[in-house]
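A lone chain, given as structure tokens: the form predicted on its own.
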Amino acid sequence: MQARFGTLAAVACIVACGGGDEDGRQVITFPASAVGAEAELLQEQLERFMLERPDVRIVRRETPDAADQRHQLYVQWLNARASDPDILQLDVIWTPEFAAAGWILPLDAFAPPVSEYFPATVAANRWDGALYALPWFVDVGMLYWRTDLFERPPASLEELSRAAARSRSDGTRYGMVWQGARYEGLVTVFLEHLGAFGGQIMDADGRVVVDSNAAVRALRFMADEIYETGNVPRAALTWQEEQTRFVFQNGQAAFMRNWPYAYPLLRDSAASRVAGRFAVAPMPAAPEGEPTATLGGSQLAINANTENPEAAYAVIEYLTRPEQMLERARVVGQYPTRPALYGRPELARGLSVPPDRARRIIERAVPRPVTPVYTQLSQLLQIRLHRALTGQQEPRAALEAAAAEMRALLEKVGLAPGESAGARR
């Protein structure tokens, strides 16, 4: 009822509003969280931009936090080629679905200063070699680990194997934890595993190369945590990431993977028993590989079917810019995406992790595979990776299995190495 009730909205606002309002100004829709700490910085940032630009009024549409519901309502109103919203925040992992489907604009024609980024959130918002978004705030997975357990973090993957084994003989709980539900915090779990030895899902060709023997043996290190050394319990092939942040707040774990968003949770000494005693750092790799962060975040773009995009584009710009992240930092937390800003000590005064650490880490940040069908990909190799760490499949049968029904999907597509852009689109 919520989706179509946004539906009748947005078409509401076609007739009533036509990309204008009485007083001749451009009317620019953005849609966004109406509660929180979240959506009363951005309407902060929104009313100041508009002083900077009377010629433009903002008006906010009220949106579902939840990325799923967001996604279903974006499809409704993309398909229905309606012109409101005029911007669209999209999930990192949203961004080549829309602009294959085209549903949102290439905005190389504004000559964004993509350099100023860091390099990984700009590739995430291309396709087919244009740039379709711009990133408004990173987040990436990390390895917290215990201060009081460990002088410092892990240098490879072997030696958080053996850290993780000796904290156990020494009373804790569990080794490591991660989450092992099969959803899509499973695939980016795989992943940080799969570039810590080298290996990768999609090649830069659009390839399938998740059944590569760097892939196999990425997964097989995760199953031997599992079985073979015990230090991920097999619960954790249940869990997402609160389950893994509760295990690790209560003192149960020496390691865990999860997002920047634990952080102040686990800082605060009322509610966790390693408050004072924790802290982050990039997961480490196998010798023939390299540290690895699964990119997320939230991108700024533009309807392809706005009446205004001048003043979207305007709007987007103005929100990217340096104080505006500066101050989103501070309010609400969130990570910037210009790595220049890392060395600004009002970024120290915001962000809970330290702000060098935290650029250390999105350093190492890896986008999810660039592609339209992201999603149905990602379903299909859960489905396997989740075999494989139940025991019900060997990980070389899983992976070569998972692997040739993703080329499948590609193929039946047209998205398979070798199709022409026009194909693509």
Given for the second form:
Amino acid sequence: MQARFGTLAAVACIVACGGGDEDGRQVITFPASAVGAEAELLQEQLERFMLERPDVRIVRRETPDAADQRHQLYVQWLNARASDPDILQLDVIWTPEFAAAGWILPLDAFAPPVSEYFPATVAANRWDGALYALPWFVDVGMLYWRTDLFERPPASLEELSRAAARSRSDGTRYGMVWQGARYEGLVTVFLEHLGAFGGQIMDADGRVVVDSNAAVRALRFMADEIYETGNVPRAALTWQEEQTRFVFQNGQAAFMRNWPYAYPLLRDSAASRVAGRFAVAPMPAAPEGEPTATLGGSQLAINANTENPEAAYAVIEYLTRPEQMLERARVVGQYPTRPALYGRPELARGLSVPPDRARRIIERAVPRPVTPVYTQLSQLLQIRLHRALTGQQEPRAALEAAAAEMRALLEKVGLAPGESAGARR
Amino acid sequence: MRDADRTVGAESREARLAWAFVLPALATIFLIALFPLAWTVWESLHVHDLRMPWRGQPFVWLANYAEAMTDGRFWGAMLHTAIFTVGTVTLELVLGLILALALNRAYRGRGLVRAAVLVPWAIPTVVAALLWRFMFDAQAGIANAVLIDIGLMERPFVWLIHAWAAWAPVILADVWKMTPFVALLLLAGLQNIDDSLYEAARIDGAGPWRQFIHVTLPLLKPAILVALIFRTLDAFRVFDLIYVLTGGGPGTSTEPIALYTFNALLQNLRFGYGSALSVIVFVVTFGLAMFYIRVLDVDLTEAGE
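May I ask for the structure of the form predicted in complex with its partner chain now, the form predicted on its own having been displayed?
And the full complex, kicking off with our chain again.
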């Protein structure tokens, strides 16, 4: 009888006390991947946190790794005003969407040390003047080049094109490979070419400027590399990251644009024919632009319906500490979001790309347009870019159409620049 | 008089009992068919963007339908669906009929051949789509290798980046997979035709061609129409094959309406607009089914015999 009463009391407490467990600890749920070295590392780090904060218990919520599936799951939970999970692991392009929807808490009240992070990673997590997520680790686009074919990386896009052509006449099958299939990856590649020609997708005021002359030159350059110089194979228009890596790994390409994940795989001499014969550099630029790298990576945010915001922030604060980031770099090779760590000798042992080089590339990183409707804008752009690159539409006409569609979308959802309505509360 | 009363009473009792028996079935149909349909229609009259909760869920009458009518991507998707449907259904009917005629002949090992023909149909669509994707890969695909070997092409052709060429693997894959199904339906029809009719035709001096035109085709009409109705409605809702094979690309030049609806509903989470597209697909397929049943006078029960 007494036992039953105890159970009843516990149940009552779970119902009434919300986010607490039977021992009175605050329960924080954390969505995480289910398998692999990353899941193990996270488990260890969370356990150490619980030693430091015995009043908090963290429960992991296993979620899919595929970005689209994870996003869909989050949207379902958050629409239902679920308080669980308390912490959200966000892709860099989701923060403004979730912030504008009121699904995640502004973090400024917790006074996070934003000046210690790469500015671009912080900028990507701001919406309407407030910070909504803390950058956890960073991903950037970079140029892989063959050290056995060239003495140094190309200093300009023109040099890249010439070097690629030369390597082809010397017998390398492809000059340059990048991700040209119609998906988010195509936008990241375009963004790097766009920056290289001095263009932007959206300007600082949120105006769509993807139909500028610079953008047309950037897209034309990409198309010419396929159809004029032949440096980029036509098949690249169906490739995502892995297909480009296979080609480069088999020694069939002189240059490749890709993310850092490829580096350790290419260095593995058992599988890679280019092990010890490649290096990375920033994507070069045309004279009128700047070398540009697309910013990716993971952020941590707090569910707006959480019952324990303070404890949730404590978890985020712990996971983004320098020591935890260094460990993350060492164990799973993810790049810290704090530039100061790139001077630490431990980092060189953890990261495959030499830290000073990685830091220089990350400093060039630009976020994709920071807007709640990024995914929809990106889709409109992907379709037009792919049409232009597959010869169905002229680059200028394609970009003008994309810009018109993007402006119409922003107008419709009340996010057009100059409007004070809706999400700009 | 009293007899009559009793009969009426018994009839109404029986009717009540009958209603009681069919009620669970009716309730199930209501719950799984009519209710979701009604909800989708209701949803389609609202703005409901999960990703933009600040827009609320206002009732907007037919605004979502009006948007579809002026949406170039919607009309493109309808056109692609029509191309796919006409292309695949025509080929499948012609090839399926040839296959059925061949399978209908008596020879040893016929059962084995009939089973073997069905193999493509038994392969899951996603697997089949991946197979065809590999076969039409520019570098490693067998399609290019064969075309180069027999001298039809000089260098590898990238099928999936051409707005028209990308249809080749899509249509071939569907024809390869679904022709056996059509053949099986037609074979059942062929076996219902009485041999004495052919005998009579032969006695009247009709050759094989005239027998085919005047005996086989008219008597096969119900089976052909059933195959046509199944395949048209299926083709109109094509999704997985194209999702895996081309993703709707290049650009959106092979995107069918089901893929665009999926994109609006589950990728952009625009429930209002996506529901409007679903309702349009429903109305068109319903109309097609009505057209077959009324205009072409298909009697589904007759063909099923």
